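We begin with a single chain expressed as structure tokens, specifically the form predicted alone.
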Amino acid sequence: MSAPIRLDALLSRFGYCTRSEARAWIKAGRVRVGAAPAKSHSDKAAPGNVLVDGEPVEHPHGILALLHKPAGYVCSHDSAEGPTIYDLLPPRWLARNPPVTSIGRLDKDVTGVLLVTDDGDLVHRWTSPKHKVAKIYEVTVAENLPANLAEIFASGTLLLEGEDKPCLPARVEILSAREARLEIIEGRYHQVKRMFASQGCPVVRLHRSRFGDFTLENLAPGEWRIVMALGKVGGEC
């Protein structure tokens, strides 16, 4: 967002205060446009030219961050469901308009790569199967894996219970009798767990190690980092 916008809209858009509170912020000298104090909440300025409390506007082009999701956190904005991934992120990100949200979801007990953004178009683009964004999961199951598992998952004919459309072909690598690495391009409800359960192998541990080109590298559980400026996002990952 580089075009000039009203200062009260800018402060609200980036989570600093409400539009009605903007007058007080400006009157208190907390907002500067270039080197000069802002004069009116209705003045317009480019976000990249505004300082709030002496600091540049945070992520004026939008947020795309990678979070190492730990177990025990839900991908929900409803705190009634338990600790949420948003408890691990800066509070101002939730005050942005729109607020950050996860690109897809991981179950409460699932760990690993999770992307969060305030760009709705990016959420749609990277969760739609037609864009074929690969997700890789490390899976541990309670029973020995069948020898023909790779063939079954790659067939494109696996039908999950309660559904009338088969899963798209998926690749699986058997790592041991009860461990596998799965690559899928879909994101159906509990899909990985349901795929393995359909073969008599309940999942006991699930970790997403890759989402598109993104991996955790050295991020510890609960840690996050900005991965790129949204104004520079070009491909479909």
Given for the second form:
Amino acid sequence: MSAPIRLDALLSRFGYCTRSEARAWIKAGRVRVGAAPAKSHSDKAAPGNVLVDGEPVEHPHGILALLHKPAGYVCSHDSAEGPTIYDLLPPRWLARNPPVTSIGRLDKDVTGVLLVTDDGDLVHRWTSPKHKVAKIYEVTVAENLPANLAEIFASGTLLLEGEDKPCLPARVEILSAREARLEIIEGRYHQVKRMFASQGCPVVRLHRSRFGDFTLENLAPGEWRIVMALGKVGGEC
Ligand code: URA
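The structure above corresponds to the form predicted alone; please provide the structure of the form predicted in complex with uracil (URA).
Up next: the whole complex, starting with the chain shown before.
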């Protein structure tokens, strides 16, 4: 977002304060447009040209960040379900309007690559099976994997319980008797656990190592990094 907008809308959009608090922030001299102190909450400015408490407005083009989701955190804005992934991110990201949200979800016990963004179109594009974003999971199961697993998952005929459409073909690499690497392009509810459970192999550990082109590199569990400056780069995953 680089077009000029009203300062009260801008401060609220980027999570600094509410629109009604903006008047007081400006009166207190906390907001500058370029070198000059802002005069009125209704003045317009380009976000990239505004400073708050001497610092440029954060992420004026939007946020796309990669979080290494640890086990024990839910992908929900509702803290009644336990610690949430949003507890691991800067509070101002949640105060933005719209706030950041995860691109798809990982179960509470699942670890690995999770993208978060404040760009609703991106969420829609990268969670739609039409867009075919590949996700790779490292899977450990409680029983030995069947010899024909790759064939079954690749067939495009695997029907999960309660569903009427088979899973799209998926690629699986058997790493050991009870470990596999699975690549899927869908994101159905508990999909990986249900695919393996359908073959008599309950999942005991699940880790997402890749989402599209994005991997963890050296991020520790609970850490995040900005992966793309939105608005400057095309939105291909
Ligand atoms: N599949 C699952 O079963 N769980 C996840 O969290 C992601 C994919």
